[in-house]
Every structure is written in C-alpha cells, then in structure tokens.
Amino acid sequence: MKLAQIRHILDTEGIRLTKSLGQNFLHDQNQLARIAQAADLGDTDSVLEIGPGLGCLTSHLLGGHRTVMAIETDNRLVEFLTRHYASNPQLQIVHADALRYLREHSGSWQDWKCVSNLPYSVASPILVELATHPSPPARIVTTVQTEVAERIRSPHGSGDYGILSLLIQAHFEPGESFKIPPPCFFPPPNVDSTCITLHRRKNPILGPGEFPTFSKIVKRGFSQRRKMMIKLLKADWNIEWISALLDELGLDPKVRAEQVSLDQFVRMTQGLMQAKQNHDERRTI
C-alpha cells in the first residue's frame, strides 16, 4: 500500500489518526519487503502481527498457506481491515488491546513468528510480554524507536544496558537490524526507527522456575543505577549470600548493575536460589 492509497483510504473512511495510539503507517515498499524478508517466512508459518493499521505490512506477510493473526485496537481500522480482507481466510483479525491480549493468552507462541511495526508507546512492554511468555515465538521482527532497539541489543557496560536488555536477551538473541528513515512513514514520526530481528535461544540459559528470581534481581539492581548492587539486593536477600556470590563471580563489592553481564546475572540468580533453598532446608531440620 503506497502513500497515495493511505491518504485516499483515510480521507474516504473519515479516519483521523490518533497520536496516543502511535499510528504512523509505514508505506515504503522496499522497507516493508525488507521486514518480511527478515522474518524468513515459510509457506506454512503462523504469523502474529501487532498493530496492522491499514494492512501495509499485512499484505507482505500473507502468502502460501501461512496464517496471519493481526491484533488491532482501533475499531475504525478493524472495520476497514475486515472489509478489505474479507475474501482472505488466511487472515484472522482480532479486535483487542494487544498488551492485554498477550497477558491473557494461555496458548503457545512456540511455532509462531511475530512480525510487526509496533506502536512506539507500547513497544517495550509488548516485547517483554512476548519474550518472557512461557512459550515465546521462534522469531520476532519488529520496527521500534531506534533508542529502544539500542537498549534491546546493548551489552553490559553500555549506558543503554538495563532492564529491557536483560529481560529480552535472557530469552532471545538480537540479530540483524536496519534503520528506517522518518519519511518512509505517514505521518513521519519525530524519532528515528529501526527494524530489529530477535531469535529465540535454541538453548535456554535459565532453568525452569528461575526467571521470576532473575527478573526480581535485574529490576532491583537497576532500580537505582548509581547505587551499588549489594546495597540494593540486600533488601530481598541475605547480604552474606550476595557478598559470597560477588566474590565467586569475580565482581567488585562496589559493582553497579550496568557492569554485570547477562551470564553473571544468570549465575547470581542460580546462586541466590540455591542459598535460599539451603537456608530453608536447614530451618526444617
């Protein structure tokens, strides 16, 4: 769908874009094709698209025998998509708030690929919800604000490294990415955009039941970036356990969260869980 078509549809349908919903439609056909290509879609893949808008990307995702589920919150756009794709049974349009839908979805996304131009206002929580789902998608290809893409793929020691980096990287490995200039959208956003690909880890780095503790440690550790981790973590765990773990991991007692790698956070999680288990077992004897 080209820019002239988008303008015509909006005028004909009497649709005024809502800024709070982050409605910036990508119309550049080359960029849309690059996004679909990054997803490496097979003929029988199941595809999740969040925020389809007028279906600019949707048309690039449909094909073969694959199924596309498109979640859209704007009733006006749902009505248009329903009419526009009425003859295509491969597209399932879901009228819902995507974040709420994902939180309430009890099924598995394991065999799905998520390919979306996410609304910037809710991109981070949606990605975290997908990444931390018990059965997350095999691949996520998404266009987000460049600042968010940098935070997702950032390594430890960087100023962009933080909660978002760790919660997503615990389950996905950041892959290829490319920038999309503002004029490729209508209306052009006031921020830079980047399409980033995330590959689900073939070998999980967290064991069953370890993620809640991992998440708690990460969020506590970054709750005050300038403070030493040991002072923050002692609110939830025995300071002697923390000190012993920092020493075991070769970390300075004054270390801050941004200096701790993903692997070290994982090992810290496992160490604190083991220490608590040992403590609880001694109390029951």
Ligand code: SAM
The other form holds:
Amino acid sequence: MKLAQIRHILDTEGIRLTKSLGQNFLHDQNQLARIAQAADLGDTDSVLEIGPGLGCLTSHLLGGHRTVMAIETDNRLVEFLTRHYASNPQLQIVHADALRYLREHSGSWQDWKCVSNLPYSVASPILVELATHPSPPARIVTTVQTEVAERIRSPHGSGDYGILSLLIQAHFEPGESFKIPPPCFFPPPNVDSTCITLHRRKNPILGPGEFPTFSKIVKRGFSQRRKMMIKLLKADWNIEWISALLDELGLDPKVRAEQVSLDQFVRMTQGLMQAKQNHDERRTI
Ligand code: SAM
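Based on the form predicted alone presented above, generate the structure block for the form predicted together with S-adenosylmethionine (SAM).
First the chain shown before, then all remaining chains and molecules of the complex.
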C-alpha cells in the first residue's frame, strides 16, 4: 500500500490516527518486501501479525496457501480490514489487545512465524510474552524502535544488555537486522526503527521447569544495575550458595549483572535450583 493510498483510505474512512497506539504505517514497498523476505515464508506457513493497521504488511504476508492471523486493537481498523479482505478466507482478523490475547492463549505457536511492525509502546512486553510462551513461534520478524532492537540483541558487557536481552535470548537467537528510516512510515515516527529477526533456538539452553527461576534471578540481578549481584540475589537465595557458584563460574564475587553472560545466568539457575533441592532433601531426612 503506497502513501497516497494510505492518505486516501484515512480520509475516506474518516480515521484520525491515535499516537498512543503507535499508528505509524509503513508505506515503503522495498522495506515491506525486505520484512516479508526475512520471514522466509513457505507456501503453507501460518503467520501471526500483531497490529496490521491498514494491512500494509499483511498484503505482503498473504499468498500461496498461507494463513495469516492478524490481531488489531483499533475497531476502526478492524472494520476496514474486515471489509477490505472480505473475500480472502486466508486472513483471520482478531479484534483484541494483542498482549491480553497472547497471555490468555493456551494453544501452541510452535508452527507459526510472527511477522509484525509492533506498536512502540507495547513492543517489549509483547515480545517477552511471545518469546517466553511455553511453545513459542519458530521465527519472529519484528520492527521495533532501534533502541529496543539493540537491547534485544546485546551481549553481556554492553550497556544495553539487560532483562529484555536475557529473557528473549534464553529462547531465541538474534539474527539479521536492518534499519528503516522514519520517512518510510506515515506519519514518520520521532524515533529510528529497526527490523530484527529472531530464530527460536534449535537446542533449548534451559531445561524444563528452569525458566521461572532463571527469570527471577535475571530480574533480581538487574533490579539495581550498579549493585553487586551477590547483594541483590541474597534477598532470595542463601549467600553461601551464591558465593560458591560465582567461584565455580570463575566470576568475581563483586560482579554486576551486566558482566554475567547468558550461559553463566543459565548455570547459576541450575546451580541454585540444585542447591535448594539438596537443602530441602536434607531437611526432610
Ligand atoms: N502493520 C501496519 C504497518 O506496518 O503499516 C501497522 C503497524 S503500526 C506501527 C502498529 C499497529 O498496532 C497499529 O495498527 C495499532 O492500532 C496496533 N496496535 C497498537 N496497540 C495494539 C495492541 N495492544 N494490540 C493489537 N494491536 C495494537
């Protein structure tokens, strides 16, 4: 959908865009094609799109025998899409708040790909919800604020590394990314955008049942970035267990969370869970 068409539709439908819903529509055909290409869509793929807007990206996702489920919160856009795509049974439009829908969805996303230009205000919680779902999609291709893309793909030691990086990288490997300049959108946003591809890990790095503890350690560890991990973690765990684990992992006892790698967080999770289990077993003997 080109810029002139977007303007025409908004005008004839009498739709005034809502800034708080991140309604910046992507009209640059090259960028739209690049996003669809990054998704590497097969003929029979199931695609989840969050925030289809006027369908700028949706039309690039449909094709072959693919099915697209598009979740949109704005009823004016849902109405337009329903009319516009009435003759296309391969598109299912869901009128819902995507975050709520994902939280309440008990099914599996395992065989799905998510391709979305996410609304900036809810991009991070939506991505965490999807990435940490018990059966997450095979691939996520998403346009987000560049700053958020940096936080997602940052390795340890970087100022951008934190809770978002770890919760997502625990399940997905960040892949290729490219910037999309503001004039490619209508209206142009005030921030830079980046499209990033996330590949679900072929071999999970966390065992079954380990994610809640991993998440708790990560959140506690980054609750005060400048503070030593040991001082923060001792709120939940025995200080001797933490100290022994830091030593075993070759980490300085004064280490801060941003210096601890994903792999070391995973090993801390497993070590603390094991120490707790040993402790509980001794108590019941
Ligand atoms: N996909 C379109 C495109 O590329 O031009 C629109 C993308 S626009 C950045 C974000 C879209 O997400 C808007 O249509 C907005 O109404 C919708 N949206 C905002 N918050 C939402 C939410 N919580 N759940 C579902 N859709 C939402």
